[in-house]
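This document opens with one chain alone, in structure tokens, the form predicted on its own.
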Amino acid sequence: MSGEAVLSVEDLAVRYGPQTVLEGVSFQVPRGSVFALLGRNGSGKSSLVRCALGLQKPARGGVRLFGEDAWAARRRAMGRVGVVPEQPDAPPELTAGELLAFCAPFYPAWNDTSARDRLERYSVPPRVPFGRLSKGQKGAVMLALALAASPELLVLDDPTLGLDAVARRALYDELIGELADRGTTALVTTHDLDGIEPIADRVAVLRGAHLVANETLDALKARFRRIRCGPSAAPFSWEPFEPITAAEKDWGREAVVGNFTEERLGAFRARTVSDNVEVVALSLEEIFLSLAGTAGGLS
């Protein structure tokens, strides 16, 4: 993974009338990385993707795609980008084979053979119109079209939405193999945190129009812990930790902290009266819930 940024988001703001969807968002997607963009429904993920693809002009700031302004240079850049949209979208009367033939002239590095092999592995019927395919089959067609372009950047906007467990696993297996073979850069928005955790290099979390985390997955998981300790009659403080969430329990206290280090743990053990301190590592889903689970509604 090189330090070169395939995608740079710079002080991005998106507004719809009086509603601010994104405000002051900045991050970079390094070449060769899998960048997971996470957030609750309505957090601005899809708006950010549209700006990244040059489909939407932001209210402020901008996006640079392959070093060029995404809005101004969209026509040149899109030949180097593969996209799997949140809702599979293609002319319903065309078959998968006809869709491949239609898209091929637009991409200089088109690989028709690999696309047809992929559709065969997914058991997509070659003569059935797109509109009559299942949700999983439509997703397979979208992925085949995106990867047939031999993209430098693959953008997946919640690609497993509505898929069953088998189809989700198949998609990630296919994606893992493809990324490993080509070193393709990927920007993925998803609610499937269990699926993305094994392959993500970097993670960004949106909450309330702002970016509240942006770091490598290893760094994020290293600084988050759940800490439990037994009851104490003496005055209690979580210092030197800074709890993101904290609760009193029948058996004692529990907190999720985002500034964990072994040094802080040693200091906490030394000052707390309780001799029963338990430290538990968190999954990506648990970290996400701590960062974004209390913000906004479910819209």
Second form
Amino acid sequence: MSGEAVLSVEDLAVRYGPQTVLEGVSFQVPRGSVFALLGRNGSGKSSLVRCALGLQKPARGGVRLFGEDAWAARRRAMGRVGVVPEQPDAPPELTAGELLAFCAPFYPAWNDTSARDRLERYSVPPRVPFGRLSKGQKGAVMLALALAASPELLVLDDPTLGLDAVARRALYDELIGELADRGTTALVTTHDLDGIEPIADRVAVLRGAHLVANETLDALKARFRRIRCGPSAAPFSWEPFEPITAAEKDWGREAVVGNFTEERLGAFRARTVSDNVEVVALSLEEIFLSLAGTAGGLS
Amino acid sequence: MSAVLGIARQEVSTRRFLLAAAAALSLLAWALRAVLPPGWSRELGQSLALVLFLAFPIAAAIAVGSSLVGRDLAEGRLSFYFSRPLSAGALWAGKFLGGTILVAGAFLCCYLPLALSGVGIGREAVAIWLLALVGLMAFAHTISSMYRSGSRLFALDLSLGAVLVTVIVVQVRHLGIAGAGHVLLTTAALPFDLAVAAAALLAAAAAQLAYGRADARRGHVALSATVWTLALVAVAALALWSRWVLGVTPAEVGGVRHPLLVAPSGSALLFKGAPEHGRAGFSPVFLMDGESGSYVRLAPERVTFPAFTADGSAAVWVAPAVSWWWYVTPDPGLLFRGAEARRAALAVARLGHGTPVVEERALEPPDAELALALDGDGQRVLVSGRSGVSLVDIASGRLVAEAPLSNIWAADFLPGGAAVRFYQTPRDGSEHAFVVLDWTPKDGKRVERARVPVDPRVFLLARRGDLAVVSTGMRGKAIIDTTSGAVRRLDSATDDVPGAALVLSTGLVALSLGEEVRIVTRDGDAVARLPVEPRTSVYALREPAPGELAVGLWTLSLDRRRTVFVDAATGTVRRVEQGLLPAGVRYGAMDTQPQPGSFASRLFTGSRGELVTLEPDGRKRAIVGVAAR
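Form predicted together with its partner chain structure, per the form predicted on its own context:
Expanding to the full complex; the earlier chain stays at the top.
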């Protein structure tokens, strides 16, 4: 992975009338990385993706794709980008074969053979109009179209939405294969945290129109822990930790902290009367819940 | 370019059922001709083909236009195209090229059976249809995109659309009332209008895709901004253009067209004239004071032949009820049958005081068609209609009296105004006759003053006082003395060309007979003869000064047309004016003879249609046309 940014989001703001969807969002997607953009429904992930693809003009700030403004240089940039949208958007009347034939002339590095192989692997009927395919088949067609262009950047906007476990697994396998073979950079927005965790290099989390996390997955996982303490009669404090969530239990206390280090744990142990301190590593989903889920509600 | 063609191909491919449906329906219409019994199969086939020709392409244009981009926009599929290395311009061009191919293809499929069954509409009409369909497709796209964006801006669009329609109606009405409504629909203007509208809507679609891309609302803003900006420009241009079209002046008139009518006294003249260098082909009727040059423009369709008072101080004509939309409806008779029942008005022009003033009055007789005569003080007018003649009080438009008289050549109020003299060819028997008839409106009494057997090619050539001159066709010319009822026939062997005649102020009669102009007494005795060379005909006779006869001689060669001025008492030639002919000659010479020495008697037409007067001192004064500038 080199340090060069394929995609650079700078102070991005998106508004729909009085509603602010994104505000002051900045991050970079380094070349060769798999960048997972996480957030709850309505957190602005798709708006950010649309801005990144030059489909939507932001209210403020901008996105640079391969060093150029994504809005101004969209056409040039799209020749190097493969897109799998949240809702498969291909013309419903065209068959998978017709879609391949339609897209092929636009890309200089189009790989028709691999695309057709992929469609065969996914058992996508070549003569059935796109609109009549199943959700999984539509996703497969969109992925085949995106990968056939031999893109430098792959943008996947919630690609597993609505897919069953088998289709989800197949999609990730395909993605892993592609990434391993060509070192393609990927920007993935998803709610499937278990699926993305094994392949993501970097993670960014959107909450309340703002970016609340943006770092490598390793770093993120290293600083998040769940800490449990047994009952203690003495006055208690979580210092030097800064708990994101904290709760009193009948067996003691529990907190999720976002600034975990071994040094802080040592200091905490030294200050805590109870000997019964348990430290548990968190999965990406648990970290995401602690970061994005504290506001409560369903949306 | 390949991207444009690729998208166009995709659009055509996904909607190919439209072409198939058009072809199938065309075949159905065509097959009906063979299947149905002879006699009505052709009519039914043609009717079906006509309905198909009109309805299917229109439906196809609306369907294609509303789904071309609008459906992708509504279903969030535009992002598919914008996620490819495709420019907005290529997407726009490809989409609308595909749409145009579909619409044009559907049209041609539908038109073929019509053309093959011999009801073709011509290349120009085909081109206009195609332009209209492309415009309709672009219009459907615009409405569809505005509606499908889900933006509140659509309400503003609807309001602005209503305002636009109102403004255009006002503009067209303005043109229509002035008699220039047709300029919007001329073969030159209509394709231009359609092309401008289609181009504006297509430009708006381009702005929508370039500025909005996959963002429906942002695209809507661009679409609306472009549409309404261009609409504002178009309305302003239409207003300026209308002003320019209607601003035609007599000074621009290249040549005077028929009709040209001149008051027997005074200096008023009424003529139709087209500007030499265009103004969209608008040819108004000018009512002009020849001495001062002041004028008013009149809508040609609302001017019929006027009747002037003897002193030329007023003119009256029947102004047919022509609605302003008459010009812009394909068949007003079919669409607006009610309009036919609308009554004509009476137009009254006050003359002789600079710019003529025209007012319209109600007219009671429902079938009035033509003003025949005005009484001396301009209070009453005699109008003819389909069922007879009516005497109408001008101030109130009320019917004073009526008589079931038809086929009237001319009518005059007799001195005192109590009776009217008619010159008519009644169709009440097998024998064709020319009759002079006096009618007293007060008691309805009719007295026949003279009756002359004629053949169908009869013409009233001149009338003045108690004398009238008639060309009776192959039976020669005749002088009718309405006091005694005596008829003097002259040279029954003359040719069948109507020729010309004039009753001179001295009581003599000048008339063309064969290859001469003869001046005779009321008894037909020759006073003087003026030979006319072969291949020259007598165009008109005038009395530009008392006792002087002007003989207009017409030849095929423009250079040899001339007017010869002679002493009416002796036939001695005084002078010749090359290239000029007496003006204001109406077919059949039904107008009142100009007074000797009047403006009308001195008015002449040049070879290019220009009007000049010959002043008493011999100078020529340009009135209208090239020489007047």
